[in-house]
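Single chain ahead, by itself, as structure tokens, in the form predicted alone.
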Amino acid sequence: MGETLGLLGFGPDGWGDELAAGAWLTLRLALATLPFGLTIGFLAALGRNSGSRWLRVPGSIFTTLFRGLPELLTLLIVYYGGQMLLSRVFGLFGEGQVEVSAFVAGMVALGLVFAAYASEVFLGAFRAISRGQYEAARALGLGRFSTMRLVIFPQLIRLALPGLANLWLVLLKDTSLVSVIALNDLLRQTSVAVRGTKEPFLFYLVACLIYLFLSAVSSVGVEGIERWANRGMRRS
């Protein structure tokens, strides 16, 4: 038993360093993907909520496309397709083969999937805000940008936060997909440890506990953000 647990130690005889590095990369990837996905999702929701067909149609196509494709397939297309596209573009200028960073490819692929689902959450929040809010802001002389920043956006965050919190937890777990493009995340480091020690139950159990810990910490953080977002609301 002591020898088995010693495999989780830090140093040359244990795999603790590798698991910690994989968990840190997983967290960094999720945190880097979040603002990218939120921005694209918000812009897609703005387009779909717009009165212009030229904005609604691209937003709907984007959402349908990346919600319909499997996350793993999206990741492979972005990683390998991105390399092919960049190699051809740079080839026009006499450059050689271009290699896409696995971290950047994972961030873009997961961000696009996250954005597609986030746009649905934002769109539902937009439609939950009555048209009277816009009319009242216009009556006060506020422009479109000021109306969005001062009137609509604070309400939008409060309404969309529960759905976005669920998407964050999904994103945290979906980072495990990047192991297929040789990015040393938690799952890949765990798989390497399993092959090296022949202790699959131990290391996969530890990986499960690490993911559960990250999810639990995220839930606590989300609850704090929800309290902040609802600070002006009274209980009925």
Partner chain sequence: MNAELFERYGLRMLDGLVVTVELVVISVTLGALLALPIALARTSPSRLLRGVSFAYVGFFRGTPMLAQLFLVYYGSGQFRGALESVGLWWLFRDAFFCCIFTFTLNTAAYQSEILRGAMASVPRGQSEAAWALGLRGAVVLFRVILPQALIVALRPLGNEVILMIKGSAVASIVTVYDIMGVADLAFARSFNLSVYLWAAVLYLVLVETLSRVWAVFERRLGAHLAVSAARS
Second form
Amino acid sequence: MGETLGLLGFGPDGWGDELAAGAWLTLRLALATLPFGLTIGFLAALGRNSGSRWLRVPGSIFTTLFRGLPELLTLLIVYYGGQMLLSRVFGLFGEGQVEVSAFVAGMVALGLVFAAYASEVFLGAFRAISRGQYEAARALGLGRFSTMRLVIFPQLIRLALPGLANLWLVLLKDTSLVSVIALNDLLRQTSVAVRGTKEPFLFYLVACLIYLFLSAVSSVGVEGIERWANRGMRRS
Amino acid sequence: MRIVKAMVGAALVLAASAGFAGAKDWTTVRIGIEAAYPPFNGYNANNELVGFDYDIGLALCAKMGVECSFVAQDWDGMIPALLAGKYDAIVSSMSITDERKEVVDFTDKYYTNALTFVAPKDTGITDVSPAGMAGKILGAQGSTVSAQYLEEQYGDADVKLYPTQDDAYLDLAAGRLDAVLADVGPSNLWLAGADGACCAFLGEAVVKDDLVGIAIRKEDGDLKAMFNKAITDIVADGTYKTINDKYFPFSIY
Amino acid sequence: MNAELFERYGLRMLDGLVVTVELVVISVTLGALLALPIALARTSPSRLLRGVSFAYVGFFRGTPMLAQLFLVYYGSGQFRGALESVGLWWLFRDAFFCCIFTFTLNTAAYQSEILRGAMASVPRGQSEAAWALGLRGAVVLFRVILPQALIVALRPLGNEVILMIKGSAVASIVTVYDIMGVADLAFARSFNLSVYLWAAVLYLVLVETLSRVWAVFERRLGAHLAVSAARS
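What does the same protein look like in the form predicted in complex with its partner chain, given that the last one was the form predicted alone?
In what comes next, the whole complex appears, and the chain from above leads the way.
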């Protein structure tokens, strides 16, 4: 038992610091993906909710595509494809060397998947807001942008929050896929430790428990945010 | 195929125009290395790059009079990353094959490799020919000559491919594989260690003349010429032999 | 389209499609069988059953399936001796089985949550009425609660199957040649990105077909409900 704990310890003999570094990268990647995914997801929902076909159709295609593809496949296509595409584009301008870092590729791929699901959540929220809200805003003399900012958006957030919180938990788990594109996240660092120690069961179990811990902490945080968003709403 | 040729052609034109615009003069060369393939490349206990490939890379750079930096890259993405310009050359025990030559160029060989099966000591297999291996579960690292050889020659066996050589050895030791086909050098090292105690070489080498070179983008003909000259030079002046003897008791050139 | 590449890997890709379908169908079915007892345990009066099922569901829903797969695949390799002595090693030796095993446990956790929610949505009056009619235990569950719960559960279950189709791609990482596995193989040889695009098309066809079929399915079941509602 002492030996086992030694393997998990920090310092040169233990793998604790490697795992901690991995968990930190996992968290950073998920946090970096969030604003990107939310923005694209919101824009896609606006598109799908718009009166123009030219916005609706691309929005739907985007959502269908990234909700239908395996996350792993999206990740590899973005990683390899993005690299080839960019080096060709930059080749045009005489810049021979472009590098798509694994972190950026992971962020973009996970962000696209997140956005596709988030657009569903936003769309559902848009539709839950009654027409009367828009009409009332217009009656008050608010412009389109102000209506969105002052009337629709605050309600949208409250409606969308439970769905988005769920997506955050999914995102946290999906980050594990970036280990296949050589990003030293929690799972990959765990694999490195496994190769060094030949203790796969112990280390993968510990990795699972760390993911579980991150999920549990997130759930608590989400509950807090939900309470905040629902402040002022009448309790039923 | 035609489209691919057109695309490669287009890429070449773009790259060539990039070349004119940027006019590389190769004062620095970035080298891609897997860093997970001992004794050819890997990290030591202090997390520093070591290995035959690394030493050869350093010696070649010194000979060419250029400054070198090494970039670690997973094996699967080795060639795509070269094409994308993440580095300029791959010095990472990459065999020269026709398939790879469709997308990249190779220098002359810097060592000769053999492919040999490794199997549990109590294996019942006596015949390593495709007929003798029919129905067996064989493993190799993906995107390697071993993988290609198994896929093409051992169609009647169940071939499993792994992201790293280590994963294949791990499953061999765990008893999931009947045999692994791999380069003789790394297998030798693994068998000598505690993890390889289960296993031994099986039969004669099935491929003896696998040549290993340095992969370069097709448009960088000048860099290829520089490497070729440097390889000839380090072989001639004994630098090569010194490095060779540091890792192997026989010549692998 | 690269004809040579297609010739070499086109058929294998279809084999991969079959493997993906097998992985999903087998594990979703086995997972469904496990889901019911787990869902019942979650609402059981026994504290022990509730605790164990809560931990099970929490673990499998709170951790990545890839990590679970590594735990099963590489972890079982470590316990070869023990598994051999109980005669189970031949199962865990096989990567395909390890995938089925992991995916089943994973989807069972998600399906049990769907089922639990759906059963909770059946009004209390239904079971009270059944009890009043003298029906007992299993009959109430299978004849009264479950049929109504399943209609509510149908849509989330469809989504779960789609998530499994996509999630099953991780099998390729432990040497299983599903769609993704064949695509990796072809890409490793050719460095031609189009193989991943073929794979993408296959996955999209699979997912779209399923959601269409599921929608028809849902409409059929819903139709009968609509009729009975109209009659009452």
